[in-house]
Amino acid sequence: MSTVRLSPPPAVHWITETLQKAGHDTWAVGGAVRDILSGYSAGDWDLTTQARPGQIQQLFKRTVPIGVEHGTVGVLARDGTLFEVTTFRKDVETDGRHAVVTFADTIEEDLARRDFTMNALAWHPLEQKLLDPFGGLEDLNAGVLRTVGVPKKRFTEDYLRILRAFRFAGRFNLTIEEPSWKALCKGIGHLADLSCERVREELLKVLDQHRTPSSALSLYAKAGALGVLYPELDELRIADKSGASNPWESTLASMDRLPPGNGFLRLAELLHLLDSDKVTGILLRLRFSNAQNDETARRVSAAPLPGIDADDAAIRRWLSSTGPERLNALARLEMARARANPSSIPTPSEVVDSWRRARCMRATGAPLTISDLALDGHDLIRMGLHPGPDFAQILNDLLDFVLEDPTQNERGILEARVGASSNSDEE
């Protein structure tokens, strides 16, 4: 073991010290240790300990039973921050999709069950010691992703590790060593057996967390995982490359120009060259929520921002049809595409100009939706009209009328227009 000085939150020392004083060996593991050693900011700090879940709950006043059956207890720090503390574990049975685990007695047993050497690092908060039994730090420094133990065994234990390999290699700019690469390629077909929820979460982590998601997604394509999980996208990859750029490559380039932290914006960009049926198919297959499906589909299908020569009415109609609340997201998508392709039309500066015009138009308070009209369904009833399917058409017609000229959005004018229309229908 080597001495390594890290700076975790004070609660990490408090939790470790409490467990150690009670006779339970305790270590910091997981992403925080790995990320700091890789030169990244630490995420959540997770601890693993010799203590069993019941003992953890007895030692701390405020706990949350996150997954007691799997050994994980959430410990609340004094400031309310939640830290996951998990009992040492070891696998006793695996089937490629799930592992049956039992509690272990040593940190070495716990690290031996982990997927990659970079994730099999443990750091002792009190002793400032780094435990690295599989050479994970050396691999990180060498830019290599390598499995713990025999690659074939690691991947057949849980085929989700194939997708995790792509994610980690992409995020940390690592090369997957040849034996691990060959083993994961042989297991690609088994990805179809994974639950859609697990596949979805891996994709979202790539889209949300990576500076350049293209790195991981290119590995999906290279290994054949794209064809198994997202054949609709694989069709873009194998499309005709005789033009200036391949659709798949241009999609990756524009995604890289969207900032991390908004996975669903990048998801819309990933899908934007597919037709609506294929977009719907992927979203349903991954079991996103109805709200997530609807918003993503709307972003994908939205018309481009009105060009710099568009008149005010065209801008209002665009805002109305796409939803004014989507302006910023859609402008970011168009800007990413423009920046990814310097010869594109519109150019980045033209996108900015269109964005500013639409923002100014929205700021005027011009009516853009039915709810902005000076007349509503209650007014129609007051005018003697009977509620029914015609109400929607009447209100849509009024919205179209005021989109052309917002000054007409006055109750009296709209009532007169409805009255004139009703009289015309009766005749």
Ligand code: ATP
Second form
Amino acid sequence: MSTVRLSPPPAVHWITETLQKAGHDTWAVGGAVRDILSGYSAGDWDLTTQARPGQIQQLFKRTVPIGVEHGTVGVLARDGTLFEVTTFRKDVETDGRHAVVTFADTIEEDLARRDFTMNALAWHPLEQKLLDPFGGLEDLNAGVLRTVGVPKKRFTEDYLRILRAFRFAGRFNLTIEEPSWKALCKGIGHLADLSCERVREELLKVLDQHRTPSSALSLYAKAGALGVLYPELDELRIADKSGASNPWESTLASMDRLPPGNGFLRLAELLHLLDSDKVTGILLRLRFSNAQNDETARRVSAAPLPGIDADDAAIRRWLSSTGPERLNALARLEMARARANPSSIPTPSEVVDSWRRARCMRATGAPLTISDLALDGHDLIRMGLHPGPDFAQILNDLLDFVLEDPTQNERGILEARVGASSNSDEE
Ligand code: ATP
Ligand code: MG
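Swap state to the form predicted together with this ligand from the form predicted on its own:
Next comes the full complex, and the chain you just saw is listed first.
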């Protein structure tokens, strides 16, 4: 065990000390230790302990039962930060889709069930000692991703580890060592048996967290996972290898131009070259919520921003049909595409120009949606019209009319227009 100085938040020390004083061996594990040792800033600090959940709950005043049956108790620090404290665990049964775990007595057993060597590092907050039974630090320093234990066995226990290997290799720029790579390639067909929720969360983590999601997604493609999980995208990759810009490669390049922290925007970029039925197919298969499906599908199918030649009415019509609230997201997507491709039309500065014009137009308060009209369904009823499917048509026609000329958005003018057209219908 080597001495390593890390600087966790003070609560990590306090939680460890409380558990140790009660006789329970306790360590910091997982993402935070790995991230700091590889030069990244730490995310959440997770602790693992020999104490059972009931004992953790007794020792701390303020706790949250995050997943007590799996051994996880949330401990609230004085400043309100929540720290996950999980009892040492070991796998007792695995079926390739998930693992059944039971509590264990030692940190060594707990580390042995973890997937990759750099995820099997434990650091003792009081003794400042690093426990690294599988050489994770050396692997991290050498830029190598390696399973804990025999690769074939570890991937067969839980095939999600294949996708996790792509994610960690992509995020930390690691090379997957040969035996681990060969073993994961053999398991690729089994990815189809994983639950769609786990597959979806893996994809979202890549899209949301990585500086360059292309690194992990290229590994999906190289190992054949893209063909199993996302054949629609694999078709893009195979489709056109001759041209200067392969559609899959250009999609990856523009996705990398979008900043991390907004996985759904990158998801729209990932899908933007697919036909709408394929987009819907992927979104439904991954069981995104209806709202997420709808928003993503709209972003994917939106028309390009009006170009420099567009007149004001064309800008208003574009804002109206795509939804004014979608302007910034769509502009970011176009900007990423323009910046990723040096010969693109529009150029990045043209996109900025279109974006600015559309933003200014939106700020004028011109009517852009049915709800902005100076007349609504109640007014139509008051005018003696019978509610029904025609109402939507009438309101849409009025919207078309005021999109052309916003000064016409006055109740009297709109009423007269409805009156005139219903009279001419009766004639
Ligand atoms: P991040 O939170 O940044 O995605 P992480 O390493 O914290 O990365 P988690 O999914 O939060 O990843 O898991 C925490 C730890 O639990 C991992 O570091 C790993 O040691 C272990 N772990 C998680 N999932 C598995 C799995 N499917 N098989 C084996 N070990 C796992
Ligand atoms: Mg984590």
